[in-house]
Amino acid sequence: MVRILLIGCGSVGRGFLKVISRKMEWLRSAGIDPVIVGVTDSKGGLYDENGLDPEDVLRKKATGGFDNSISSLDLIEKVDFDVGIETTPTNAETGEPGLTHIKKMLERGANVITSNKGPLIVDFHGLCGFAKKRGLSLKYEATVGGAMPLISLIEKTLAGNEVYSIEGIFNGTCNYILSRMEKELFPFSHVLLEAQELGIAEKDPSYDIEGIDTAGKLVILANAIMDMKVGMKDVEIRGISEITPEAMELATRNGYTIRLIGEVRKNTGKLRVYPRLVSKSHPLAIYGTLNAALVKTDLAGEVFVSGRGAGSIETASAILNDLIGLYS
């Protein structure tokens, strides 16, 4: 039995509950018996050390049935669990509340899986060092690229390779906006509004369109894959709000498109997020809300990966992969 405490029951947390419910029999056949012993959000929670039914949790979440006397920190302290899953919203400046949640769960002797970029942006080496010292795992595939298996690809499939650089498209909102601008030659503001109406862009889209989300993912990749010691202050960032239909038309006429590219290069230590001309024959000339990355290595050469970078089920897929990885 694997006792799971889920901290955060927003879109990603609910997606994880749906995935666990859907894959329960498969997991048991693979020798993993997941039992949800507690779930919290910012307003309350539920717990039962004998196990909660994921579908029942989802119903109670939808109808306001969480107990508002239960807090995340209370459950971390009082419930016995083997794996803590942290899916609260990202705060790239302080890492909170996820940073405290992860530290407390590691202190309790539990492995931790997170989709929350904030704690890793703020204190990657501190958290990973603390987990290692206690003989625990901190896993974070879902923080960079959602269902796109970039971190596991590099750490497992490309094990033994030296990674020279990683460049890619790490924000589906920006890629959707630029794809639409290329196709229809609409102004940025028009396509942004469309993306908001479709639920692709947030009500406050600044985190995405100003390149902050992509920058945070680069920081995690640089620290995790290249063992750099970098933070947000080390990233040169420029967003996409100044891209015009005229610029996109000129690029298209010459066989290019414009994409928001994040890149980290080991030899220079340079991290950049910026709109760049990309040849339409280049692997990174992808469309819609997809993410993609091009990894340059010493042995395997160039390796390209693409996948859905957002979505509750897609992100939960990455969390599930990390969970399976802990027990296989």
Second form
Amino acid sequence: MVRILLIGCGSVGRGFLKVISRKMEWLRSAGIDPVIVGVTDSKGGLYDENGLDPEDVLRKKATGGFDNSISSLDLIEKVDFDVGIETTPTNAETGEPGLTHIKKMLERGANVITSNKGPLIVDFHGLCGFAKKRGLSLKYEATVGGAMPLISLIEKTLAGNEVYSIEGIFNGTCNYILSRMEKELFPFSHVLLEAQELGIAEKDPSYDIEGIDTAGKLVILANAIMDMKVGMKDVEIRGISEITPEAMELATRNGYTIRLIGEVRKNTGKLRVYPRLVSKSHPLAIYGTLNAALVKTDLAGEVFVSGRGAGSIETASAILNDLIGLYS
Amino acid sequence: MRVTLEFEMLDIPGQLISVLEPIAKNGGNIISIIHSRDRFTPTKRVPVRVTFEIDETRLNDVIEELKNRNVTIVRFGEQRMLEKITVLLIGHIVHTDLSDTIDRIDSLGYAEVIDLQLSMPEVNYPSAALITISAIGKDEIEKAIDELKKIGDKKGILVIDPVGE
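Now the other one: the form predicted in complex with the partner chain, given that the block above is the form predicted alone.
The next block holds the full complex; its first chain is the one shown before.
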């Protein structure tokens, strides 16, 4: 039996509950018997040490049935659990509230899986060291590239390889906007509005379009994969709002497109998020909300991976993968 | 830089080495030698074409030494700019003196702007330009791009460089 405490019941948290419900039989047959002992959001929660029904939690969440007297920190202290899943929203500056949640869960002796970039951007090595000292695991596949298996690809499948560089598209919103601009040659502002109407861009899109989200993911990759010690201040960041239809037209007429590329290089130690010209025959010339990464290594050479970078179920898939990795 | 020299030489042993020695001695890296022994010139000499890479400052020494050895150079071609890169500029490119931007790249000595396509929307809207820069080597390409970015920062022009080139 694996007792799970889920902190954060927004889009990703709900996606995780749906996935657990859908995969329950399979997980049991694989020898993992997940039991949800508690779920919280910013306003309240539910708990039952004998196990909550994920579908029932989803119903109560939708109908305002959470107990307002329960807080995340209370539940972390009160309930016995084996693994804490932290899916609260990212705050790239303070890492909170996820940072405190993760520390407290590790203090309670639980493994932690997170989809929240904030705590890892702010204190990656502190948290990993804290977990390691206690013989616990901190897993974070869902923080970079959603369902695109990048961290596990490098850590497991490419184990033993030295990673020279990673360059990729880590923000589906920007990639959608640039793809549409390329196809229709519409102005940036027009396509942004369209993306907002479709729910692909947030009402306040600055986090995505200014490159901050991509920068946060680069910081995690650099610290986790490239053995670097870097923060947001170390990333050269430029977003996509200056891209004009004329620029896109010139690029496409000459066999290029424009994409927001996040790049980390080990030899120079440089982290950069910048709009770049991408040849249409280059693997990173991908379309729509997809994410993609090109990893350059010493043994395997170049490895390319692409997948859905966001979405409730897709991100939950990465969390589930971490869970299975921990307990299978 | 990459240089191609064409010579005419007598078809007797030891001739070719007298051409290659000065190149090798001055740090030249031979890329190819075409020795057309089946094609004689009217003076019964054999045409030879040698292509090599060499530091620009050493080329004159090679040529001097070849002259001293009485080697007749019939054709001389240099291809200084070996690397090319295409970058996109967005901003008020024309109003911030486009010819100054180009001159400053050309004046680096090791790089030059060889192609430019400009797209200008309505007045007051930012223009876009796709420019191709060539330089004598990969490092020089990077230096030229860094210089262009510095110019761009001062003039408010976004410089978009390519991935994987």
